[in-house]
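Next up: just one chain, as structure tokens, the form predicted alone.
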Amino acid sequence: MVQELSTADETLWLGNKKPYYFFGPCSAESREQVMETAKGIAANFDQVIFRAGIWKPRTRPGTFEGVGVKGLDWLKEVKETFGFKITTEVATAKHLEACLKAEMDVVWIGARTTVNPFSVQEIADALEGVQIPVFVKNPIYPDLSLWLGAIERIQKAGIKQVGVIHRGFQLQDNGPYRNNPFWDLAIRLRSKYPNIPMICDVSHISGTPDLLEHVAQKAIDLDMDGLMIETHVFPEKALSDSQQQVNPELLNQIVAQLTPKNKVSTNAAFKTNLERLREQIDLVDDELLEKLAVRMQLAKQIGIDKKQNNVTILQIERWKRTLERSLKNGTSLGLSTKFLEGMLHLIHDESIRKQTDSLE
């Protein structure tokens, strides 16, 4: 089970007023160039937890992976000119090691490391007998259990101060932005470990400028803890994600425009009508549920006459004629498409489940 962390920890180990900011540039590429970023973003910002790739898994080789270890004197040198926190990301023991030695505040472990749990497993084992906050990047594609193994790992070499990293998810269709939110999945993880810190990485999932504020203020509004945004002092010379960074003065420009939303409110009128609402969305799910159940049963029940008659379980045309007379129902109801075929599917392989049962 992935422990818990108590706010108290959390503040501890971060330091920093919410929301935590991660910013820097996607890559460290010279001392000048990571002075003059950090530089910047200190002119507006005082608090913040400076990032910088040292190490870059390239998908294809010939392509910029990073300076090396000579990288962490820069951010180091960072940290004791402007008194910000510094992390960088790892991908291997040898990695941690080089970070630990240069006194890393901070490490997190990058999305194409989370796939794969032997990498996971090694780290896991080069961090037993220290302390240092690790931050746990969401697997490249949307498999929630391999995210929290990776968590569950981390912490089984003794670390107690984990966060994660929402960076979005590689899907078939990603829509307008470079990754895929999905943001039912981070809520998912949240619900779960609602006292782990997680911090959205604005910039992979915008993969443009122009989406980073609604991405930003879309994470604020779910209550994540936090933003990651790869901040370049000349973005369009990056070598690296140059197509998503900002400057730091469009992200004093970004940040400035987010409205910050409280978790409670001390309007008695809407205290008292927010539990009247949740009272009837509380009796509304009740009888979804009882419906549910009783569809379920009739499942059952065709499953069997289906047995007693050796009829195919499943009924392909049958099947597009339901999806479609409810699509067209539901939508007209004011209900999205893409949240109704979502349940419809999920109703109907339950459906085929119940009917699978009853043949054995």
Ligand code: PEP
Given for the second form:
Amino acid sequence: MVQELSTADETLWLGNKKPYYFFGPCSAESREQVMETAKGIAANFDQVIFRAGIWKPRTRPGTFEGVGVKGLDWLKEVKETFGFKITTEVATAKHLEACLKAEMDVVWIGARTTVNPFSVQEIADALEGVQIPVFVKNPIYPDLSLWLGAIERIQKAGIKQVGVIHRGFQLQDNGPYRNNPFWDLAIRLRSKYPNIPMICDVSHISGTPDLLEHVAQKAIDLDMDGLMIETHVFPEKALSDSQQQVNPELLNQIVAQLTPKNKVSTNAAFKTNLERLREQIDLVDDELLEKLAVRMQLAKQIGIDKKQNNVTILQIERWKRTLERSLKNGTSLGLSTKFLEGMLHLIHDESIRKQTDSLE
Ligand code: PEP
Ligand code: MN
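After the form predicted alone, can we look at the form predicted together with the ligand?
Following is the full complex, with the preceding chain placed first.
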């Protein structure tokens, strides 16, 4: 489902086809495993950035921690044999130096490293004076500033080709996912840096092959620039992330199922209709804001009255009734409970703030 692009798109520095495909095993385990996996992928894909972890950040010692520098030779062989670009994760300046020596095309900074500004700065210092594309995975926790901070440290080191990888977050509730995609946060990063390519690490979000197609399609619908999918010639024998890897045949089947999406359409009727609907949305948004302002004014007046009568601001019984009432009304209008709860809590928090301010 690759799209050939000829326009001057600022995010096209990894090739002229999108989405960028970052395929390959979680870890390089042996020369044979790496080469056989690459061969399987090459049967169906040409423009691939072949990934394999060489140094694996593991939570506890004693588990497989990667094969180390010898794996770099196997990646080099993949590049020579199949013409793929190659990439691996770097967590220290030493890793980076070894990658530069091995002529790695791209490196990425992992989620456990992005959380630590000292480690990111160490890598940034080692990047001074060199040019290599660097992708920054989101930190494990949903902290946008940590992610932005890591990107900015790499940019400050003079790296021009910086990308990001959305691999999901560890939240209290991850739903069916290994890491909660929390798409909102990825969208916020996109709005801040629209020209930085964003890859979706579908495997680390999904944690299981069953969810890969759904997550990959969602990433495409959100206009992400590429997909990272862990691929292993024998997933069941993998030394890391065995439960989420797919073999090259299944990878091909999943990618074949995806529907490509365009940024724009040439269909005139669609465009006119879209414009008309958006005008209506703008009007509704204006009305919503006006109504919210009125609501806040009313809350403020109540705050003044409560103060004069020595009554507490928080009236939990009233809040519970308001919430129940609006949830009932909202759901009967077709709005989801999750959305309503989020919105109503935000509104109530702001009302409390307004009433507290009116005490000062
Ligand atoms: C990986 O890509 O194999 C990996 C360790 O990912 P993350 O840093 O997202 O956990
Ligand atoms: Mn992995």
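Everything quoted here is computed from the prediction, not taken from an experiment. Residue numbers count along the first chain shown, from 1.
Within the set 320, 337, 280, 261, 261 is the hinge position, where C-alpha fit passes from one rigid part to the other between these two forms.
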